[in-house]
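What follows is a single chain, given as structure tokens, in the form predicted on its own.
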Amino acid sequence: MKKSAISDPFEKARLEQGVSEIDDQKDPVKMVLGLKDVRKCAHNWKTYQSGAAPGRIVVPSEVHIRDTRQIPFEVDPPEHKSYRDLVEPWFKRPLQDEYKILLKQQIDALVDDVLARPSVEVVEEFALTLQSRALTLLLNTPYEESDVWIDWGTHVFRSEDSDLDADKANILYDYIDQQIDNAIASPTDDLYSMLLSSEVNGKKLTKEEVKGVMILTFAGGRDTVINAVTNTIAYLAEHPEALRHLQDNPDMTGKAVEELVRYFSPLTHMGRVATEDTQVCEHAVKADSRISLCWASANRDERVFEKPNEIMLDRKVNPHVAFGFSHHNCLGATHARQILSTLLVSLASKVGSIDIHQYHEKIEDWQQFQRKVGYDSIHVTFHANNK
């Protein structure tokens, strides 16, 4: 297997069970596997809600480390739709002429930076780097800023002696509750300042309510995306071809994207909590007990996707559930989407071929199932496209 491939390691408890359980500190979690069954549940609010404690429906859950609700994340509708309407259009300011030139030029800052080196280690010094940068646009924060989110490392809740580092997400904490602080003595154009001027249902946004979005904004779109740039640079380092098509094809730009996530499936899966005894695959489901939407899963079902586990840049029926499903599905999507459409125009032009040194790859571990998502660190030189 080439060390750009991601195994399914769902496959076998798909077909034969449509689910499978593990076990979350003592809370234990029913998979769902397919695609169909997981945008069922994903659909289903009143029976699988978002909004139980905060932290829950994450897996693995982080009710012992944070108290903040994320929003619009951990609320349910009818609430939730005040708030994803009060936040949707800042998220897709990313379909903006202006912002498209501003990412393209960091981008491209940034693959002209790596050409110029004998070696780069990519999730370090690339795909953090391009994420944190990318970021303030989102924010519309200042570009310097990004120094200090870099200093992070890959993720805010983890480290590398534990998956749930209650320190280490103070740090982000305690930095959010500052930058409010600083927006309301200071009002600017950026995203905290919009969320503490905004009104829901007719009353202002309290503090907690902020914190809430912005530690889903830093939170949710971190190691996802950095995983989803290594994992790219790996198999265009080991599929030349594809580099080569994505030249001679750039109207593919598009449909690549859209099957680099699928194939990758940054997030395995999301929690939910039943509101009530009920089934799933015929599997009882009791209520207060857990599910989780095994994205990585669905997006491998063979019933739906023809030759599931090959990437196929210019595959035509593509319902994958990578940005999740329903109501619920990735406030930032069209980001992560621009991030890596500009990223694939960018190695297109200016890469000739990438070679893989040495790396280590981040394996995570839900019991019977090991699942590759991306690597801990991979060293590779880019050479440039001299035609």
Second form
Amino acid sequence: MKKSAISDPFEKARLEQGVSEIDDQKDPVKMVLGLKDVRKCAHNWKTYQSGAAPGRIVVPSEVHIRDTRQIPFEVDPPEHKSYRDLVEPWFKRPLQDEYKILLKQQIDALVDDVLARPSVEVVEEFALTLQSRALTLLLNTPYEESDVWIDWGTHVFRSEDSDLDADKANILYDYIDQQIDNAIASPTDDLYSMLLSSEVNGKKLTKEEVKGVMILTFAGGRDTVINAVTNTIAYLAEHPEALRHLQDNPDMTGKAVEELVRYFSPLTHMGRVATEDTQVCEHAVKADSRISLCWASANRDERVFEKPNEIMLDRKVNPHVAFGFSHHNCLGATHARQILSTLLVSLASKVGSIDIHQYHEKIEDWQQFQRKVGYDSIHVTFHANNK
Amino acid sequence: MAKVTFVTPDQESITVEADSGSVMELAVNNNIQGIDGDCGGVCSCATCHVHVAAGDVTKVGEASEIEQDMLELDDNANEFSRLCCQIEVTEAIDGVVLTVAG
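Switch from the form predicted on its own, shown above, to the form predicted in complex with its partner chain and output its structure.
Complete assembly follows, chain above in first position.
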């Protein structure tokens, strides 16, 4: 198997049962594995709620390390819509020309930088840097702030010892508290200030609500973007012909981005809490128990995708759920898509080939499922494009 | 060249034309309100949902199974629903009227 390949550990369970149960801190999760079932459950917010105890729909659960409700992510309709409508225009800013130009400048500069170096560790020195710098655009905060986030390392929540590290989480929460206080004292045109001056249903957002949006923005777009960027580099290292194909066919970039996120599925799954006794794929689901919507499995569903385990960069019909589905689809998707398409264009223009040296895969342990989601580290050399 | 009329959520009627590409691209290029096309046209995001005028259904054709599966879970879907990223601009659809589902 190629070094960049990401296998599908869910195939057998998806075909034979459609669901599979795992434990998570004694709060079991029934993973829903087929694309159609995942979409149906995601759409059915009345039976499968997001507005449970803060942190409970995340797998592994964050109920023991977080009291703040992430907004709009952990709010159900109809309240969800008011929050979503408030933040949606801000998170669509990556479509604006000025944003695109700044993002391109950031990414081009980073690619030039790694081309000039003999060897680069992609996760820390490329993906984390790229993600942190791009986040300054999304938040509309000074570029220099990215140095603080880069210093946090690759994980906001996870340390090498534990999946759920309360000390690391507190670094983020304390930082956000401080930034909110700063924005109250002297408002700017950043996301904190926009939220603090906003109303939902005739009421100003509270500090706690602003914090809920900011935690979501930081946490939701960190590991996911870092893994997507790192996996893209690994893929292109083993498929230099794709770089030339993208260079010659820039119109293909959008389809390529969708196919890469389908294949990588940077977020394996997301939970919901059942509000009533119900069933999925003829398996009973008890009220107040958890299911998860397994985007990674759904995106390899052989009943929908032709050659699901192959990357076909020009895949025309690609109904993937890598950004979720229905009301709670990824708020940061516009930003993520812009990052990946800008990255592909920059690499196709500037990079001729990439050599992979030593690497260490990041494997998520979901008991009966071991899923590669990216790399803990991967050392490469970038070579310039002479074409 | 095909002319396509979009009726926006504000009840504005806008007629635009093209000779290739998808109807979603035509809408996005002309800033038609309510057509986002987030996924770029691969039938993943359902942000290009339109209702085809009753008299134009034959011209536009039927949704594929994958498209129907997406529409099935859209709260505004009805028998005239299509995701317009899956409709190609050809002479065959000249004159159709599409109401943005919003």
